[in-house]
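Presented as structure tokens, the chain that follows is alone, the form predicted on its own.
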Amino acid sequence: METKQILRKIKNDGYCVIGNIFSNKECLNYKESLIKIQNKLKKNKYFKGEADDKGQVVIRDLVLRDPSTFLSTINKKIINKTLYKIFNDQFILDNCMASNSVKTNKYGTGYTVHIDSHLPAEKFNNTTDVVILICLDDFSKENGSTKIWPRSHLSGIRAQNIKLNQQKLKNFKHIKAKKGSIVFFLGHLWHQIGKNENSLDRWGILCHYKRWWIKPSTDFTKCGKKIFKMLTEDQKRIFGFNSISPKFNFKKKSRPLKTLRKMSLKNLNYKQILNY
């Protein structure tokens, strides 16, 4: 599918499914790593599963937990190209997380219909957030595929903050996508985790991007020297290293004038960048 077609679909419906982006081998490697991380977290007394009792497994900050595996998910060419067209601006990573739908009797007591964006922008040009879902398994209604409300991105409504009309709530679709597909959806599109009915895995990686001037849910500029050295120039930008707020220099009584730095970070080390 060409970029123009992708953009047209996203603009009209709020989402777009594109098949055959990640290979079966890549999906298997990602999934194996997720299961290892999940097993480690079960033994971590400091980790609290935020949605374990709601029919969803959530693992955030994948690019910090296993950068050698998951850094490859955040700047795929087709993803970058489409995001630039949507934002027409520099963007940063809000989070890179994994989600799996789990069969439970408590479905409906957890997550409501919601949007991920801070603002329910009615105009496409004002989009502040975009989510890319990477399907590591086949997604279907039976294994709890994400529910979406097509064209709800045009409503100007932050779904989780109001009581929604029951008729409107019926107009959803389950994302249907094969393993290796990606799904673009706007951050202000109404969505909700689906109910897992057959106990089969439905692992997905969710890469959430924001405009550079919005504070991300995790400060990836604090990734440390080891991970910083692993980053490409493009990944440094996506981590937010080009958009760190300037520090006031008390000795010189001055500071850089701009937050957004349209410059190469290739020859700057980790400490130099953080001291901007």
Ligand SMILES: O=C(O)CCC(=O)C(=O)O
Given for the second form:
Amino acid sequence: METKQILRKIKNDGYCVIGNIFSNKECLNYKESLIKIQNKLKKNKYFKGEADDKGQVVIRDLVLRDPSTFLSTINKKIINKTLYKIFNDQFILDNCMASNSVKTNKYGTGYTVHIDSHLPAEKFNNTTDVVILICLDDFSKENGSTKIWPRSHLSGIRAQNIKLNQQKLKNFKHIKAKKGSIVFFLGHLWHQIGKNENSLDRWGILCHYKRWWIKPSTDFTKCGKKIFKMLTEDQKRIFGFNSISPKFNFKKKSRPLKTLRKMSLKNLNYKQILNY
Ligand SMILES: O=C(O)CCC(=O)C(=O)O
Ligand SMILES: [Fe+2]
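To test you: the structure above is the form predicted on its own. What is the structure of the form predicted in complex with the ligand?
Full assembly next; the chain just shown is listed first.
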């Protein structure tokens, strides 16, 4: 699919499914790491699965938990290119998380229909957030594929904040996608995790991006020296390293004028880059 076509589809319907982006081997590798992380978290007294009892396993901050595995998910060429076209501006990572739908009789008590962005932008050019779902298994209605409401991005409604018309609520589709596909969807498209009916795995990775001037849900610039050294320049930008608010220097009684640093980040070490 050409970028132009992808953009047209996203603009019209609020989402676009593209097959064959990640190989079976890559999907397997991501899933293996997720299972390992999940098993470790079961023994972690500080971690509370936020929706485990409601049919959704959520593991946030994957690029910090296992960077060598998950950094490759955040700036694949087709993703970068499309995001630049949508935002027409620099963007940063809001989060990179895994989500699995699990069979339960408590479905619907967790996350109901919602949008991920804070504002339901009505104009495409004002899009603040874009989500990329990477399917690590085949996604179908039966295993709880994500429900989306096509064209709901045009409604100007933040679905979780108002009581919705029952008729409108019926107009959803389950995303149908093969393992290795990605799904672009606008942060203001109404969506909801689907109900798992067949107990088959349905792992997805959700990479969520927003404009550089919006506060991300995790401050990735605090990733530490070790992870910083693993990042490409592009990934440094996506982590927010060139959009840190400048500090006022009390000695010089001055500060850098711009928050967005339009300079190369290549030769700055971790300490230098944070000290802006
Ligand atoms: O995993 C899914 O199908 C969707 C999850 C979701 O919408 C969320 O966690 O915000
Ligand atoms: Fe969501």
